[in-house]
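Okay, so here's just one chain, in structure tokens, the form predicted on its own.
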Amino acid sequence: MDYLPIFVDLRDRLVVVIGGGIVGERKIEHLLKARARIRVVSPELTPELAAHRDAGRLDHLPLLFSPEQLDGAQLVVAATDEEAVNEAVSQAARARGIWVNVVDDAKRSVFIFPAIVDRSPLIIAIGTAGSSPTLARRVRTQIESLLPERLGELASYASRWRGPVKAVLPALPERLRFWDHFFNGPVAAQLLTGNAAGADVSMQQGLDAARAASGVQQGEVYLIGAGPGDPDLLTIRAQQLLQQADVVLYDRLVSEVILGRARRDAEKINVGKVPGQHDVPQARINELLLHHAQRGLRVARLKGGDPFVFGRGGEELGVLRAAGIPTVVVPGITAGLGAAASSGIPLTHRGVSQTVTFVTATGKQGSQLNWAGLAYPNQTVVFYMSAAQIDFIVERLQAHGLADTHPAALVERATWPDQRVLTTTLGALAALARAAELKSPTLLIVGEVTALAVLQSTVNEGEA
């Protein structure tokens, strides 16, 4: 993070701008809005500034810059179209430990302008650390065409409640839950469509019965699938679930952005498994789920791909479901679903394959499966957990008929960044994964349709 996101209260402080055109006017603007005392040094004001200076809005000096004008300053913007001007502010700026910026050069400046979303009193600020002005407004665009415009009322109405509500719910946890009720429930659609006099009933409402159930709250539980493991592709459902979350239960393929979307203050705790390895063994994990439950506590358990999919969630719903705690199952994007995609393979394709199956060779399951049946030439399979059970897996194929010559794709870490696919034949797949060094997680695609694989992402068997 190259920039603190911060917010400054300039009421009354004052703020030096060093040129009067229109970028100028368009940094005065949100300077006026926050209510700073702003001085503009310029021989020239646009329209716009000559009629805030003749309102009283803002003093100006008809000079060119010298270092002086800036004492006193809070904060200095250079906004001309001269780098020696420009320069200047800052190294004057600097040398009086004033924050600088200067518009569109981040190297000069100390500070930069986000591009603000108001919906005051809620300001949401979007920056990109200068690299790119024209990305941070079309997120800007974006994100306003997402929030209702009386979305600031909401946030001045919660205020109002703090008091109240902290009076009659002491306890955090259950304050937080009642603020994720609060604005997702009656009250905020009755704001938002104008209607005060019913938001002040129901909120009342509201809080009589979050008294009357203080204390004795119940716990609930979220299995939540995170994907693949591109955060992109995490479901609305899963986010707004992990905001509210007291305790998140997370497995190791779970990425450091996506456990960021958790709430900050949720506490965090690593479940995972390595294969080979059961550092934490599954009974622990249900009896971490019961224990922050029956606490009266919302748990996130955070899977990779689908929790029904080689995740073990139903286990763990069964035994959420036997002492009687609410669970939530909120499916991802299996790794099957999401590793096809991200190559580019058809796991059906019409005149290819017609049927598609997801199997796991690990354990002592690999040596039950139906071989004879995964050996069937017109169809796809997708093995899970497969980075150390190649040899196995091509050894068992082959012996119920599996020709050599049958393609495969073997693809690495799935959906992100340094994602990898190798495709090959059944017969050279055991040589090539070896080469390859392959890392978990690797899911191994075996069908006609792996030659169908995005060739831009692909490296086959000869340039492994």
Ligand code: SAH
Contents of the next structure:
Amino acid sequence: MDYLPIFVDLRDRLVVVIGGGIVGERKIEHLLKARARIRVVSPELTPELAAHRDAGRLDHLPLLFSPEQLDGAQLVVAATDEEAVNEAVSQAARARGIWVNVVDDAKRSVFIFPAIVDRSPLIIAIGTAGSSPTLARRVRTQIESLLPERLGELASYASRWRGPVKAVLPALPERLRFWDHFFNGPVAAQLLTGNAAGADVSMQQGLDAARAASGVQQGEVYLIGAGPGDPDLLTIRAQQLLQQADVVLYDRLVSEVILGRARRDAEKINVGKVPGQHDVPQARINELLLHHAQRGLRVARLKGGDPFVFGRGGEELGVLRAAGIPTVVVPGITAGLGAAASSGIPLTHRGVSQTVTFVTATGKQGSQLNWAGLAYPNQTVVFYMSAAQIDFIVERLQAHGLADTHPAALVERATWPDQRVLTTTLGALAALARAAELKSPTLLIVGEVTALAVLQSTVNEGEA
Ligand code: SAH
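Since the one above is the form predicted on its own, can you give the form predicted in complex with the ligand too?
So here's everything in the complex, that chain up top.
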């Protein structure tokens, strides 16, 4: 370990910054947050720094560097773009026994600034001993994405409730168990999703329950959209709640990698519908959700795409609500949006398409569709669950007057590494779909915009 990470209380302590450019400004923003007294030595200041000076938040010496400017400082930062000046600052500070940082120059520095994840009062500092600031920033981004944005609020909330909890649970082991449950349970989940009122109610209920020593735990369900396939398209909230769940019920379309983001010890139940095999009926899925939640567990229901787009999320939410189970819905990127992005097909496009419709032509619903409405030009129609209905779709659209030359595309396994994009026309679509031996899942997109597909891997079988 070449450097010891420490947290320094800089309130009202003097920090001298040499250099009033953009580099100095960045450091000064942090120093201001830490409420340090700041003296900037620089003939010129950036507009932001000048604004801080005018507002009395820092002192400005509009001079070139000279060593006596460091007198009285606890820390010194050299942020000029002149190596000779930075060297002089470093030497002068060391001679006075003041800790110095030369920005991006570990050799001339006594201390270095870490990359920071700030969820005050929780702060995480990341350093690479000056070897790669870029790596430190990347790690910071990764940690940022793991930590809920409202984590600081959670810490402050817990601190407000410390007294009341201690009054109800004077014995330490009981209190520890209570706080464990606090951070893993409904109160934290509600706070992290911005539901402060719900959190207060759950907190009070939790305390009442603890007082009654009944220990009855309330389960809950997260209806999570897992996106179209690429695990990087998972939302941050989905990852957070997935990390909390005791039980995960997942669909066929959810990838292994995404499932791997759940807690290792969580029970994982496949309720996926494999084409050609027996489905787990929706009623059975509802039963499983209720069963586990009523046992007091946190249940993640992971669905492909978005739970509320051809995902039966509404039915599950209804069942859970009726049973009084707290439920959080987390949106996911629906396949239509994922396929559009990964195939370079804009769903709307000025002068080409002003409307986009998500439909399914499967089962009985197919015959009830407003085919006349779907057969108009200058719109985009995205067909879900319709790979087996392509002959029928083509026939309906033609019957309602859509031209054989009208562009269409099939996007198979959108956003997966083996995605295929086939662009064609209405007239050639059925034959192409048969020849391509489409794998599940596939989307059919009909509209002029499909001619704009720009992806290099696009297999353009045109009028084949
Ligand atoms: N709730 C999901 C849709 C479930 S219905 C969502 O919002 O995306 C299942 C249908 O979605 C599939 O038959 C297919 O048409 C489409 N689909 C899902 N993932 C897909 C993908 N990665 N590529 C292409 N189509 C996909």
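Bear in mind that the values here come from a model prediction, so they are computed numbers and not experimental data. Positions refer to the first chain, counted from 1. Rigid core: the largest C-alpha set superposing within 1.5 Å between the two forms.
Once both forms are fitted on their core, the CA shift for R350 between these two forms remains under 2 Å. A movement of the C-alpha atom of D404 falling short of 2 angstroms is seen between these two forms when the two forms are aligned on their rigid core.
Taking 2 Å as the criterion, G318 does not count as shifted between these two forms: its C-alpha moves by less than this amount when the rigid core is aligned.
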